[in-house]
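The chain below stands alone and is given as structure tokens, in the form predicted alone.
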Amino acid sequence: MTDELLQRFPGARGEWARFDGPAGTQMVDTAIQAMSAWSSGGNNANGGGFFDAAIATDEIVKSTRATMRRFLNAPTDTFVFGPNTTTLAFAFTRAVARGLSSTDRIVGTKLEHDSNVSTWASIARDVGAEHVLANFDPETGRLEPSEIEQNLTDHTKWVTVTGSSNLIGTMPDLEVITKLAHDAGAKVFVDAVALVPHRTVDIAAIGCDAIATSAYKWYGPHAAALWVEPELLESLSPYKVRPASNEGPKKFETGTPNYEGLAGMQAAAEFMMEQGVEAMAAYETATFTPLLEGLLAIPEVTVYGPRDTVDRAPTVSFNIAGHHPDDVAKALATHKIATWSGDSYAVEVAQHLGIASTGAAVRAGVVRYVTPKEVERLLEAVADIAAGIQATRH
């Protein structure tokens, strides 16, 4: 990465190698500046008023919806904003539940973050509907569309699928899965949290009915967006206060929006479009490939998920023989290398891989500000731990 681009991520400067991006990236400078400018510029008010600041708050919501529509090539600007994808998913599924019955089926997968499992499992339990999870191949980490297809019945109302596993990086074929679901008469919800940072997302091409993303995974603030197909949106009746709008995305936005967060989200989306998601992805893949290959080459290391970079996010989970994942993450931290340990809320993935009871895995992700030299540092540190070397090298 050029020094100029590296300087655009203030939080990524310093000694630490930040492989913790899958849980949340450092913010890009323009997003930080946009939030600060909003907070200090006098427009910080509330919507629905007749004075300038109130009008400005309505405008930031409108313009951010328009930006997100361009960023994700959505057919409409029907984006609901909230604090994170999990919160939006709970609000969405709670509304969906009002239209379900005990004869209905929801099909998910074992590749999901739990925000795309427990949300649907909760409403299935409440209404007595059936909730089943399609398998992925634990050896390859791949989810074949046929695994979902064989779970579809005439009673299937929803198919819920991740755009990319947050633990092992697998990217299912969303277009094929969506078509299979629609052919069976079901609607499709996509958790795109771990997908949007690493691939161009085209909602119109995918054809799904709802899709969610969190800006803090792609260099923005802690805020999220949920796109819902307009007719579906109008048909849903969410839990809300009586004065709130009964139409459009606003009926799902339970209270005052995080206006400064929307300013940051808009700036981060603009950054992604200006840089070009595919160009950023090419850099990530080039940086990630030596990491993946290097981990696979260490005999004491077990890598989970795909062994190549095809249809795969630059996120890898691994274990070192004889070492608990927490201990590995702590040891890496002594090298000033930030990683995660545990199941990263991918409960079903960890269980299906057979690592849930042993602490799951260490997770490291490459994002745009991670450098090849930092990959070398991580590999050296992992090799040292595997060999029982305690000295810190950084």
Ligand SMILES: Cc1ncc(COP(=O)(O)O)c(C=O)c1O
The other form holds:
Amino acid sequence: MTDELLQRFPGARGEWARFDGPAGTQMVDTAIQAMSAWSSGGNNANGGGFFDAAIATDEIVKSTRATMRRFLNAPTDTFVFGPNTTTLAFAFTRAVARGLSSTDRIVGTKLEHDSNVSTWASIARDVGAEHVLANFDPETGRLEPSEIEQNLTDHTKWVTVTGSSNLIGTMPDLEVITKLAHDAGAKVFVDAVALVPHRTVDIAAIGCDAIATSAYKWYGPHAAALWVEPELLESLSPYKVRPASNEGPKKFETGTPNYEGLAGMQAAAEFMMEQGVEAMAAYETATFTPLLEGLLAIPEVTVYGPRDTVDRAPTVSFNIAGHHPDDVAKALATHKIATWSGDSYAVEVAQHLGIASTGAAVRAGVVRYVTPKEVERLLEAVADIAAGIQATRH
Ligand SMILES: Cc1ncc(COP(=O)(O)O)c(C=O)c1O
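Having seen the form predicted alone, could you now give me the structure of the form predicted in complex with this ligand?
Time for the whole complex; same chain goes first.
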């Protein structure tokens, strides 16, 4: 059976098996074309002007906000655009800090990518507030909402939680966590960077106050979007230059937006909606299941995080006994298999799993263009390394 969708990812057509999707995906053809068309069409200008190209430039921002609203079922189109989630999160938290005091508490989790830890830790340090991290179960990789609940106090102003761990895939229950936080009087920031590529995200249903996603994780360009609830957005004073707009998401968009990136983001979001995220997720789960089961069946391999495919991204981290993760990734690269090694910026996850000081783990992620054959190749290569058939030091 041919999989026609594979043809839509020109960057994934080579010999390499690309298990590096959690770090960034290959772009879909329509996103590549949209960026090129924007750049060559003559409308590339700046916003806020009176000539046609300037008006079209405002329009690409407006229509991308509208597309993101449909894609993520957001109650409003108040999406802030920026270069990546980390940069947006630093801008957002710095603005939040202006309303915090030393008696306040911020509750995060140990499942986070560091962009959802250091950002909040920095402002907590600046204002003297408390920043605590809820535990996940290192055996199962699961984060129970009760772990967050235990950390909520009358002084908790923010709960900051990932939609999916970028290292071990776990997807916490965002709706339950948001409700618990709101009941305690706290607002909720969701890092949805590793969730949006793999699940239909419904911001209205989650009910969070802010949520971030990076388009390069779902076949788009390097650009990111942060949805902020309108009243909250109105109340925040970001660091900005005086002439820039004080209205809506624009007040967070310091400098000139990446218009071609927005054209690409819009096309990638359209692609996700056309395909249906659930249909893509079904393909991914079918492709990922043999990978997970195959790794679990190799005695020398330790798999971290959930041992099943329920409420988890198709991303797995593992180690091979006696081999440093970097050496395994290097050995896999000699087979033209792309994986990542290290903590992938999930600093707290690696520490909580007790693997931070030993190089953390090898990470392999399935995305829509990874094939079952490539999974077989990866499993064979891992088995060879485990059996000592392939040396891992170069
Ligand atoms: C879960 C998660 N959050 C945040 C980030 C940071 O995203 P960005 O590179 O867009 O800043 C990443 C990047 O890998 C991620 O996987």
